[in-house]
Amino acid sequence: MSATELEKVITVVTNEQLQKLKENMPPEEYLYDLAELFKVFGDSTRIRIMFALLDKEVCVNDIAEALNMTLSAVSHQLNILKRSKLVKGRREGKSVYYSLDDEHVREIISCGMEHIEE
């Protein structure tokens, strides 16, 4: 095969790969939303709160005490986590109990821990 023929084959393969890449790329708004989600995970205080909620629901007072934080600081971070659909709250009397929103959040945290422990 000559150099010119080889160049044509490489160009066709490259163009096919490029086309597949473009077809498989999610819509821009999905990528933006994903980046915003990871920004929420980018704060160690929020990670600590989610880690506290990994196995059970916990009231705000207990989260604050366990993490040595003020109620105000915990509430602020919980609001961010709720808006991002990472935690959910359940009111019982005057207390609100928080838990991770769903199994996906547990999986993200677990995968992240596995990754850093490698």
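In this text, the rigid core denotes the largest set of C-alpha atoms whose superposition between the two forms falls within 1.5 Å. Positions refer to the first chain, counted from 1. Here the structure is a predicted model, which means the values were calculated and not measured. What changes on going to the form predicted in complex with a further copy of the same chain:
With the core superposed, Glu23 shows a C-alpha displacement of at least 2 Å between the two forms.
Mind sharing the form predicted in complex with a further copy of the same chain? What's above is the form predicted on its own.
There are no partners or other molecules in what follows, just the one chain.
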């Protein structure tokens, strides 16, 4: 077998691997949703809000005070978290109390913590 023939064989093998790589890829939309979820965790304000809610529900005003932020800024971020089904809110009088809406929040955060603690 000549050198150029061998190269052809190698190319074919490589193409087969490439083919497999493409086939094994989850659907585009799935990967997009996954990235979209992590994007929500990818902001320190939202991370801080989720940490504030780890133990118990907290009203918007207290979150804003604890994080030294305006009500408006916190409300905007809570809305993003709510749309991603990560937190939920309930009204009680004048206040709206927010809490984590999913056990996965704790898991995802603790997964990330393991990586940076090294």
